[in-house]
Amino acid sequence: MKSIPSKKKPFGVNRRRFLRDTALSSMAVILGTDIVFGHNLPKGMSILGLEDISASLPGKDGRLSILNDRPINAETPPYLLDDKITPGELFFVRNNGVAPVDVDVNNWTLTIGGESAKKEMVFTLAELKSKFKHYTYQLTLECGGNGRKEFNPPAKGNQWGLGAVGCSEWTGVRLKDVLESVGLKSNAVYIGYYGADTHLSGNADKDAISRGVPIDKAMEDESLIAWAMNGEDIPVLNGHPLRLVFGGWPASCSGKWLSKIVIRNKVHDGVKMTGQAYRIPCDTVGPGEKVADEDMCIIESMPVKSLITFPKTGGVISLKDQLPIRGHAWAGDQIVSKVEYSIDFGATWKSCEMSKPVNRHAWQHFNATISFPKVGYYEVWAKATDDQEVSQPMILPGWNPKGYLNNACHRIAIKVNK
């Protein structure tokens, strides 16, 4: 007797149909609309309204500058985060697996236990309202690879440019309060979150990322469970209906759509807390040298940063007038205590008005006024200090494997004509 032949195609085949079509409904979903004929795309081609994406995130403004729509991520430009507390719609968006979708608030729990927890348990929203003292604090979040793109040997990973950052008002319960409600035990000393996104594979059973922070850092004042920003509901694609926010730590720390924190007796070595992700060499190296991963440590504390919001680079101005500039400073776990510019190229500085910090982890304003000695091409670099005496470096700091903690200061152009 003849076998049928089977008529189920190849494990190649069926693979790369599964992630086209993965893909095209990832695609979808952000221009809202079907892609007609969309399985006829040649290979390689992406379809036009990508150039426009940013059009079409949910609450977000269609200025920002988008990086990659699987997992969606945006920057915002530099002149474009110029309000002293970042609107929901320019917050940058960093995500590593999927969002969910059709959020169910009503229904939504948090859980806590873990190897170091005296007891689970089970908070529904609603519960963590009621049951806890609310606190709302300026934040600044920023992407431990912000900045990625200027490194050379290139790193691999999303090129961010300098707008993945932002410092927005967030509403929420100090996770500490939570956590001793919780109890925890003597050997606790790392907590690790887990959220209701979805990896990329869409397999139920992977984690799309999973990280943490050590039990110092959680049990701050300002670590918060959060699920407001700026009043208003937070973001679906910044992590509605709750998350976790951590100021002055990589914003990979600050877990979104927050469904699980575990407390562990030791560090939590969940999704992308391990290997080489968001960590740096533990002593310098040459750029493009390999580092193993025992030799990598995890990113705490970022550096001290500052941006120049106002005016665009580009701008023209006479002679005759003067230029106002100003923009934020932030310094991880610091204050920053002064912020300088230059228009020589860094041979010399003058200092900014600079106003102190609403709270641990805000970020700070500076402003100053220039006067240009003649017609010209400059440039403007913007430098600040920490309260540590840490200044930002002038080129890019060192080199390190995944492009992380680029903190060179930030420069625009500007020509002035008679």
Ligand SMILES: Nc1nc2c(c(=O)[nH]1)N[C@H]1C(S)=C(S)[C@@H](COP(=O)(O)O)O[C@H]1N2
Second form
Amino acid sequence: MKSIPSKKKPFGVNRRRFLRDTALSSMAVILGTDIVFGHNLPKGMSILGLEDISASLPGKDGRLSILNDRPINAETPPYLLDDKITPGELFFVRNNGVAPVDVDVNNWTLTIGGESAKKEMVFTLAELKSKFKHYTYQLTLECGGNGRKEFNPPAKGNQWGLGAVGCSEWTGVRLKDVLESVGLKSNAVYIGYYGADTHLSGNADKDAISRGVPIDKAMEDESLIAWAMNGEDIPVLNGHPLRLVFGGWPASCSGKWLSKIVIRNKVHDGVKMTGQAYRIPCDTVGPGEKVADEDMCIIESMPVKSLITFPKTGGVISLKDQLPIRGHAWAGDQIVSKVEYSIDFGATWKSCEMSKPVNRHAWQHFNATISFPKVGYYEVWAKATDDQEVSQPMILPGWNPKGYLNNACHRIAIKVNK
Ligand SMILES: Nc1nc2c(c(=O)[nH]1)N[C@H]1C(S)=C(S)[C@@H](COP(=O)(O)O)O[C@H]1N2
Ligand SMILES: [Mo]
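Hand over the structure of the form predicted together with this ligand; the form predicted alone is what we had up.
What follows is the whole complex; the chain from before opens it.
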């Protein structure tokens, strides 16, 4: 009698054990330690976890807000994004599947192929590092769903607040140098990525996510295949040992645990490239309206946005003191031309001092010093405008079914005492 390979048995014992084991191994990653008697845990039962599991997200600061533990999703409260360059331990995490465990850096390979590649080539990490010139850029990554929690009617998916964004210094090789060394056919229009993470179901035949970008974006100088963040290994949850980084575009384009890139002769059709994922209605729709798949367009450059990273919301100052504020602003493929603040709920605006980006797709920094006219409760609002004269809206912009691109002004509360 022939036996069916265990992977194919849909509800077999092996598969159930496999699923349970993947769930436990992802909890072990969160805990940062082994679940010693995990194999004894009855089927269907999950472990309690430690009280403050965020403290144990490997490579992460204990103050990140955890949205989910399977897959792991964690965001950074705005006041923790105060550094000009986001430290690795404060960089948000957005996983669609289960991160690979025990990454073997010495045997890691990146395959470049696809129907519009002139040939298929496999590079080891060492070859990537030795064959191509290294570049370092500060690149802003923001999840397309950042700010989703404000949508009304609500949109399904991670209920991100403001902190699914960061700008770190990424080091790697230019994607274009690698693609050109393999050779692109003249019909190349898109690239797609594959990573070494696994689907939540544990089904090895399914990808957690496989997105990409048009060839023009892929060939930009700042589009990197990176192995370092802020001069160190990329944190495990952010894609160690290798990831794509496309600043200014939805971070979902920036494949983590990168194992393969395909050069496509059509728009890449991997997981979360099709249907309604990472797409918005091509034409504006009313709140709650249903939109047909063919009327949804892929999100490319992210909209202009800013965050007040100092002070923390809820601060108290005395009337005789002035309040310094500061933060960052970014605008996808554009540059931010000004940031203004308001202390009267948007009736009047004053300009902030602002820096130029150190390179394309790096966020810019702003600051101002505020005097308040009398004691009471205030909100400080910040509003950025890009070089196309497009400003952030004060409230939630165009509703869309999946809750993307909320770039409404950030507000903080301040109480002024005598
Ligand atoms: N392989 C792989 N790459 C991925 C993802 C993923 O789940 N698996 N998530 C994407 C999404 S939706 C986002 S927003 C960013 C998040 O990057 P970060 O976790 O480093 O912040 O990674 C993208 N790249
Ligand atoms: Mo995302």
